[in-house]
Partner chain sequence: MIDDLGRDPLILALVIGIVGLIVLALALIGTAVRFRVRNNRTGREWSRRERTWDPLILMVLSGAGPDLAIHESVAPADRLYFIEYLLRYARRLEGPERAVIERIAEPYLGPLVNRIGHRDEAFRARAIRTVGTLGQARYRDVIVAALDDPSDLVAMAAARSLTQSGSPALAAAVLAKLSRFGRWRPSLIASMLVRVGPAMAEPLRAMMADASAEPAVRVIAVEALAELSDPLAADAAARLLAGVTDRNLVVALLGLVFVAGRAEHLKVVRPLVASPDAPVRARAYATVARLDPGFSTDQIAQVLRDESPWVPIRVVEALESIGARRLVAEINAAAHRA
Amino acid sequence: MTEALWRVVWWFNGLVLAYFLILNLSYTASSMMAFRTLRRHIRRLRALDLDDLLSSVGAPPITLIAPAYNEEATCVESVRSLLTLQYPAFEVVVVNDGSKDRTIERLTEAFDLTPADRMASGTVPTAEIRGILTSRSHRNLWVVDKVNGGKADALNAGLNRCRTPIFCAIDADSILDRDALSRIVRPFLEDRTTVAAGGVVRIANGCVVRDGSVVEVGLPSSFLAQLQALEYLRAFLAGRVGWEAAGSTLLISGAFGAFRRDLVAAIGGYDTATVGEDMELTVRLHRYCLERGIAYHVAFVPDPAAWTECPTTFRVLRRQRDRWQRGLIETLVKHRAMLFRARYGRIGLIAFPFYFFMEMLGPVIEGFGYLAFAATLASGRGSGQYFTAFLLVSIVLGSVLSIAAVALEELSFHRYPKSADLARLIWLGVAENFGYRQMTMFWRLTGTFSALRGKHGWGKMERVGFATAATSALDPQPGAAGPTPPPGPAVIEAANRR
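Just the chain, alone, in the form predicted on its own, possible?
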């Protein structure tokens, strides 16, 4: 290695150490804010009666929009979950986005679907609508059957059929807690400026589902899925809660998020030109309101949970992380005018720069940083202090933050009742730094190169299905009238008039 090249490597090593230090210190600050926020949140929940709040203020009707593409393995159980939610007035609109499997057939068989008319309430352009179906057994269930146009296009099709002031976008492979709607709507009731609210997403692999609800929580049997369960805890309890405490929520997950319908329609719905439609919509809401001086709040609520099936193979996980990185880049590049702009407040000065430099450029810095680290060791020029510093900021601090996320989970919601599962999560917090983190970083790096090449598309997501404990109570029994469904369109329209 020439002396000039060595100086470049040495300079880059310093950059990598600074990156890891800033990243982990940011996560540390976020975890500390999350700890305080969760403590206040838990105390408040203990003193709060959601039913009283909903009855005193009035529960706004909600439409759940669930885009589905090749979801035959999980769609029926997921829809059952939605139909059993405890909320006064809601509708479920499943959008079949040109599935090539038996998604539409399974839904038709399970819920006795029949063709029906439903007037469009919006005009956001979408792919062709082939038909509208409604359920004979559950009058608040609708299915929009359309030509394939992608997830964002399917969400827009659901938005065009939404007749309520708030809609909740979820994934068709997700299962919500029974009281999830009551909890995620709370920010809209307590703060009239709320335009969007997100909830926690948790891993359903390893859990037992009965009658459309998660009745037993456990870690997945797959080691790969266990690592993702830890990632989700860290991302939501330590990350999103911390950003909420800082008033800078920049991302509401597409798996579970509630929005004001009129505002989303006003900005043109979801962007179909990106695979990161959830983050792009959140950023665009921020930008729209800030540029027009509209008082608003984008909230994150840590207790309502959506349970989703995560990838169990390296191939599918690679596609997911590649897509996430491309969606991040597309959103940040599209709205790059917000970077370091004071007119966008904390979003432009704090949140956007963090995502831009730490998340978007992170895989490039980290990936080439490992190469520079290896070259330094191979050249024999790496000192003990340098090796210790690299180990400390890249592995030790990362492990501590993962363990802190497990502590936040245990101290706040205690969703994992088995001590063995908690011990496993703590061990995973250390183990993930030796191979898994580098692997996902590499996939994000390839996602960066894919974005530079202009790659678009989701890739195939293979579903296994939920582990069910018994036949659902929503399954019609011979000679039985079946359960009484929640209030349907008539109730929702009356509530809208109020």
The other form holds:
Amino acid sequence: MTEALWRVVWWFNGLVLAYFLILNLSYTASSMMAFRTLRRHIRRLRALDLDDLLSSVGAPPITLIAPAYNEEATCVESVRSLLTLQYPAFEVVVVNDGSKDRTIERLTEAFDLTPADRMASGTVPTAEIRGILTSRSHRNLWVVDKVNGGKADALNAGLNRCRTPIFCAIDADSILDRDALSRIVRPFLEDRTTVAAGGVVRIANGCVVRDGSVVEVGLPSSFLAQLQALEYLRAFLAGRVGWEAAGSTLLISGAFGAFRRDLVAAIGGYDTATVGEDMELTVRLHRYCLERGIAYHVAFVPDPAAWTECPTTFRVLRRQRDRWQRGLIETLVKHRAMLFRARYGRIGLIAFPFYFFMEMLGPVIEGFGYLAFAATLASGRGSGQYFTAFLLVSIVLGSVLSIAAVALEELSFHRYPKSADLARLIWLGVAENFGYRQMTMFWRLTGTFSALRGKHGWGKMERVGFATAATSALDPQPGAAGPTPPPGPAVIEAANRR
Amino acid sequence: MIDDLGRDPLILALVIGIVGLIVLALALIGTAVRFRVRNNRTGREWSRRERTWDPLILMVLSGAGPDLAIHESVAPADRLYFIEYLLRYARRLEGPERAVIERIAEPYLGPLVNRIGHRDEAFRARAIRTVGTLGQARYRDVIVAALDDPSDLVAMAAARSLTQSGSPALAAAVLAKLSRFGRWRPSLIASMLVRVGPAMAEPLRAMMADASAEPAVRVIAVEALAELSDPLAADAAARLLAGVTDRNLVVALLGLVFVAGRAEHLKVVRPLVASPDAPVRARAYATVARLDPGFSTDQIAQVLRDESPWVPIRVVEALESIGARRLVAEINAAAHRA
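Could I see the form predicted together with its partner chain next, after the form predicted on its own?
Everything in the complex follows now, all chains and molecules, and the chain you saw is the first one.
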């Protein structure tokens, strides 16, 4: 019996090694492809002269849909930021998803909102709409006030009020680069089969924001947030760009993604039954188009950026990762029919299996792998030398992938101008292997168990808001609410806001 | 472990792997640092060049100094940067000032034209864009030839350059190649063509009426004519509506009649309000609402009964465009009650 158990452990160790090899080879391949793709992308951008391209009336109008739930601290500044975007024609539709705080009052005061008529353009079912408001000061601002139904439901309410051929879903607390819309719309201009396009999400903590725009980029002061800044670089510049190069973009972040309205409406909008509504929508778009033989393209564009606040406490970060893992599992399980099915092309044969086995089952394999390794070592049946050597390989390889992402950033957009930040990012690439990766893996593992238990809901996301100052950056106290943003120029230090 | 290196091949392989990865990590750090140094240097160099060139170019533009003053300041290694610098200026200027910039750029464009044969499409497109902006008169043939480049990006750069010239003759070359831009968004191509001005209306009308042309190309022509609000095109569009079946083309034609049509066109538009295709129906209703002075409460009830939400939305937009506020209020109130 014991011998049989050890055989299982032995095989499991083999499985973990195979997982480790495939995962890291995939990441390496993705980073290499990203290098080539980013170089090409930068050259194309220089050749295109985007400003001129979009100065014409040919630029398609866009609706920005920003769901807001209890965002009284940040909503005014965020909406103000959206209204200052540089794009020929766009509307902003803020969906107040039954906030229990003063979100709607804040918006009403700041933008002089008044009840208005706006007929629904879609019929996706949503929670009850309490009213539609429009701004007397900004003709392109609309607010949909509705009963709480969750983020996906709020996005659907916005979708139902969208009248433009393209909509852009963003988080209400995100700050977009001024030219973000011009950049994210490019795939829609170049290829009429484009149905969706995602942009990069970057960490706003540590950046200076003035007049609703990030004007100075820096790493956050919190170590936990710094690690996430590096993680986002790796995920977007190495990961997503790599998948784009492979023609297999399976995820467009809910924080910043543009979609063709008619197609999203045709597939019934966002799925309200999952907390991973962004990935679910992207996968469903793929599935819908592939099953019907519709020519389509889901693009990832690495230059437009949305700046978002990241958690700076372990508690909130744990909740976020738990939710992400649940969303991933819900989506992949729902669309499991796509797994290894040739009719879904590269999505069914490459991207979906990767996410299924490497991202979804990864934490389980890795988590139990640590236990199996430890048990093997403790029993004296394993070689401490092998263990040490594999551990070292794992650490160095992890560092290589992160440093590659930093190099990609320098090659392409070099948004962190301070040399100290570059050195810090490189150092973080090594440091994250000692505890942070294991910790996030553990949270993803608990997220897997949460999904198996059928846990739903987002968990509370605490927002303190932008601290503002007239001339300098501030470091607001964690847990303290930010003051009401004053009209006119404001400097915002978004670091350590929780 | 050190002792086992010679005996255990797996350990040896792992150690070699670790050393290799450490070397790779160091190489990547070196690459990142090199990129950073290069970026910083490029930034500093640009600032230096701008400090040198800014006063000189202002002097030449104001006629206070000869071109030679600025030519002498451009080192051989800086020529491509100088062209890029002039390009930025050229975009902001028109008329005689623009002509001065083009004159200053002339000696530097030759080497750039060689890049039009580069194997990388981005280099070719950039060269076309630059030459098209700063030396179109001289390199017109090269730019027209680039419309046949295998790369869409290069062809688009050439098309934009030719349409920006404002010359109907050059834009005609683009019109002849419209089918190669089938992947691009039609409204973008249409607005490019419209930049040339009303002189484009006639060839566009011919293209719209050409039954042998691809529907996608005809849609571009129709959208451009709608942007020009060409009344003659509206007559032609109304005639075409009776015989066209391609949905996108029908919607585009209705759009043209919507902006440039007259009440007498209604007889071909009205039957389309019964179309089973919602986008066609919505556009047809909107056109009726805009052109029919007798559009009334009865028709509003019909609009509101339509299964597509786009029908009332487009009708409201149409009524708003002609200032029919009472009818808009009536529709909104009825929709609210529903």
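Numbering follows the first chain given and starts at 1. Note that the rigid core is defined as the largest set of C-alphas that superpose within 1.5 Å between two forms. Values in this document were obtained by computation on a predicted structure and should not be read as measured data.
Chemist: Taking the rigid core as the superposition reference, indicate whether the CA of residue 379 shifts 2 angstroms or more between the two forms.
Modeler: Moves: yes, 2 Å or greater.
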